[in-house]
Each structure stands twice: as structure tokens, then as C-alpha cells.
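The data below hold one chain only, encoded as C-alpha cells and taken in the form predicted on its own.
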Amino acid sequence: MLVRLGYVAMNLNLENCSPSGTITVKTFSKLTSEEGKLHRLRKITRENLNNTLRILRYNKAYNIDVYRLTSKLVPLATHPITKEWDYIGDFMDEYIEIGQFIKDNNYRISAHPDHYTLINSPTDKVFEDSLRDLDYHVKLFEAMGLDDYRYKLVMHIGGVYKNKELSIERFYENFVKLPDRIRKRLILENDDKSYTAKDVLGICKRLKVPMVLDVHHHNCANEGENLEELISDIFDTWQDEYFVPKVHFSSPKSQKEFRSHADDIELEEFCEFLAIAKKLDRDFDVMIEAKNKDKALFNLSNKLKEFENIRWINEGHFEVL
């Protein structure tokens, strides 16, 4: 059983190196002229560019195939008042160079559109603003070449809105109205609170999409299934698609703080995980949302390899005997 490694967006070995610089609404309508708004808004996507392609090569050096884009990665690029501005054409030979080295070297990427993407709102401009957000993430993925449908976003189901049934019914109704360039990357993950894994796994079978199963999320939200029960068919959701079955790794903070990702992996709980997948003993991804980024990745690769069931090949890739 293969198992590969991935962090989400931050890397905090490299110095000045952050793919979200970004500006407030509220210092940017300060700029007194249109010149230099743009100006300004050209220099943060520039950096932004620049630091995304020096965190994929410093992924490559330590074989780390696994990674999710910042949705930060262009500033104020959904808000009305930089309707005007395209940040697509400004930055063709960033995204292309971007798109190729992603495709050279095979790697997984994926996004994940932030928390206010809500394609079950009751409310239509909440989803005309989520479709737009939607948008822009496929946009990105375009213009760096990435056309194939390998290249996924995550979401969440949404709220509840005070009816679970109806809600999920105004999702199944929204999501088949999404276009196929939207909709056709979109997978689905359980959240904290509301949708647990048994909930989006049946949403998933419905609509033939592939299933996001996050671990700590589902030790948050559950009605008493254990993972034991859902994995097979959670990793069946992927057998249509070019990448193996993906899972959200992370520990809680502390028992106050549960919900809240901890900086760093908490081995025990993740080598209980791994004895559950290898009951099924198929390939898998793991994304690490842990506080410390890449730094979590490497420390607990470095502690897997003190186990005798555990062929560790480099800092990215270990398998389970």
C-alpha cells in the first residue's frame, strides 16, 4: 500500500516565500490613482507567481508529488471592484510556466475554495458570488494548461440551513446547473459540523463525484459510524479517476480546542489510520492540514520510518507492509 504526503498552500522552510500576499479593500480604494492601483495588484500576483513556482521546485527536490494551491493566489480577484482588471492575460507566461513544471512532473493539484463557497445557499446572490469564486479557481487551472479534469477543487456540501434534507436537495439542483469546466473538478469532503462522511458519501454515489474523506473531521462529526464502515466505498467514489483516493489528515489542537488543527501530526492517530486503510490495502494521498506545513509533512515522515511495517523511500512516499 502506497502512501504519498502533501501539504496545503504555506511553505515555512523557504524565507519570504509566501504565495497569498494580498491588500485589503480598504487600502486599496486609499490609491489615489487607477495607475497605481494596478500597479499594485500586479506586483502581490507577480510575487504570488514567483513563490508558487519556487514552493513547487523545493517540492520536487524532496519528492513531495502531493500539494494544494493557496486560493489567495491572485488578490481581490472575485471582488467587484477589480472587475476591469485581467489577471489572466497579465500573467499568461507565469501560468503557463506554472502549468507546465505541474505537468512535467505529474504531480497532484488541487485547490480549495474558502469557506463562503456555498452552492446550496438558499440565497442566489451567495451562489452567483460562490459560482464566481468557482470560476476564478478554474481559471487558474486553465490558463496554466491544466485542462484535464485530473486537477481537482474542493468543497464542502455547505450549510444547513435550518433543513438538512432541503438543503441537500438544493445542492443535487445547483450542482447539475454548474458548467462542466466547474463542474466536472469539483470533489466533496465532509466537514466538522454539519455533513459527516455517511452524509457525503451518499451525496457523492448520487452524483457519481469522488469523495474527500478527512479523518479529523470525521472524529468531529459523526453518528457513531466508524471509518471502518465507509472507507471502501469512499475510496470506490475515485475508480473512475486518474489519481487515487485522497484523505484529509490533521490533529486536533487540544481536547478544548477540538476542531482546530494542531501544529503537527499526532503519530498514534495517524498509524490507527493506517491500519484501518490497510485492511483494504489500496493506494492513497494524504493531504497534511497541519499548522506547520511542510515542516509537519517531514516530521512525521522522519518518525514513520522507526516502524519495522513501514518501508519508508523518501520524504513524499512510504508504504505499508
Second form
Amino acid sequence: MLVRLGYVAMNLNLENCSPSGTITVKTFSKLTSEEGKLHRLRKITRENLNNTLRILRYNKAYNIDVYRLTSKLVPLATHPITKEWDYIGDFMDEYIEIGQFIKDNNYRISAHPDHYTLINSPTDKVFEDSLRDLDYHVKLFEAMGLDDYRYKLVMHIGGVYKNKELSIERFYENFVKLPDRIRKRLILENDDKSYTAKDVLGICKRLKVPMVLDVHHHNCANEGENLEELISDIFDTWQDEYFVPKVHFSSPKSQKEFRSHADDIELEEFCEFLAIAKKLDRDFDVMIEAKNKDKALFNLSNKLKEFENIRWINEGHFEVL
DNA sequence: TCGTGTCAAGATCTT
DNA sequence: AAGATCTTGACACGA
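Based on the form predicted on its own presented above, generate the structure block for the form predicted in complex with the DNA.
Below, the chain from earlier opens the complete complex, with every other chain and molecule after it.
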């Protein structure tokens, strides 16, 4: 059973390498000339794209194949205030270079629109804004030349709006309404409050969409069902996919702040999950979601070296025997 | 330069 | 009905 590790957006080992630089609307609005505004947006975007490439090269050096792009690559991209700006056309060369690097190395790259993106909202405006945000993510992937069967966007189901059943129905309705080029990118993840792994599994089966299992979220929100009984079906949602199943993993910050992410990954917990997954013996990828980002990945990976039943291949790959 | 309040966005909980 | 909270990294501003 081969397992690959990945991390999210930021790299803490590289200095001055944020891929998420931005500007506030307030500051942006204070700029007087159109030229100055454009200059500022372009400067930030150029730095973000450059730093993304630096991170990807770093990943290459350390054999890390799995990585999530930040949603903040382009500052204020979906805000009406920048509507006139062609953030794709202005950086076509950079997008192509990043995309080519990803494809040349056969990396598994994803993105995760944030929790304001809610396609099951009963409010039209919220749905429209969400559509614009999804469109932004998809445009970036398209500009990078990343196809829709390998390069996915992970999304949650959304709000409950006092009636879960109706809200799931509205999710189905709005999901099929999405343009093909957006819908085909989407895969779904259980959240830590509203939609449990069991809920999302049902939705994924019906829509024939792969499910990302978030182990920590499952521990936060479940109705007594355990992973052993769900994981086989969850992994089966990846049957026809190019990549193996993907799992998100984080550890609770504390007993009191259980839902918050800890700095690092708790080894024991992680091994418990490996034992559950080992029963299926299917390869899968793990997205490490810890405050210490890449450092948390290395911390975990180094500890796994010590185990007899693990054949450590490199920082980003190991085999469970 | 550093510390801290604030920031595009929605939902949900609290009052 | 209005306001606080969630959650987050980074900005922005004032000391």
C-alpha cells in the first residue's frame, strides 16, 4: 500500500515565499490612478505566481507530489472592483510555465475554494458569487493547461439552512445546473459541523463524484458510524479516476479546541488511520492540513521512518507493509 | 520595526 | 433584528 503525502499552499521552509499576497479593498480603493491600481494587482500576482513555482520546485527536490494551490493566487480576482482586469491574459506565460512543470512531474495538484463558496445557498446572489469563485479557480487551471480529469477542486456541501434534507436537494439541483467545465472539476468533502462523511458519501454516490475523506472532520461530526464501515465505499467513489483516493488529515489543536488544526500531526492517530486503510490495502494520498504545513509533513514523515512495517521511500512516499 | 486590529466573502449562534 | 463568532494568513496602521 503506497501512500503519498502532500501539504497546503504555504511553505515554511522557504523565506519570503508567500503565494497568497493580497491587498485590501480599502487600500485598493484609495489608489487614485487606474494605472497604479493595475500595477499593484499585477505586482502582487507576479510575486504569487513566482512563489508558487518556487514552492513546486522545492517540492520536486523533496519528492512531494501532492500539493494544494492557494485560492489567493490572484488578489481580489472575484471582487467586482477588479472586473475590468484580465488576470488570465496578463500572466499567460506564467500560468503555462507552472502548468507545464506540474504536468512534466505528474504532480497531483488541487485547489479548495473557501467556505464562502456555497452552491446550495437559497440566496441567488450567494449562488452567483459562488459560481464566480468556482469559475475563477477553473480559469486558473485552464490557463495552466491542467485537464479536468486529473486536476480537481475540493468543495464542501454548504449550509444546512435549518433543513438538511431540503438543502441537500438544493445541492443536487444547483450542482447539475453548473456549467460542464466547472462541474467536472468538483469533488466533495465532509465538513466538521454539518455534512458528515456518511452524508457526503451518499451525495457522491448519487452524483458519481469522488469523495475526499477528511478524517479529522469525521471525528468532529458523525452520528456514531465508524470509518471502518465507510472507508471502502468512500474509496470506491474513486474507481474510475486517474488518481488514487485522497484523504485529508489533521490533528485537533486540543481537547477544548477540538475542531481547530494543531501545529503537527499526532503520530498515533495517523498510524491508527493507516491500520484502518491497510485492511483495504489500496494506495492513497494524504493531504496534511497542519499549521506547520511542509514542516509538519517532514516531522511526520521522519517519525514514520522508525516503523518496521513501513518502508520509507522518501519524504513524500512510503509503503505500508 | 513591531504588535495588533482588521480584512471580500456567509452561516450560525447568541443576545 | 442586530451583533458576535467561526477561521485564517496577511495586510495596514499606529505606537
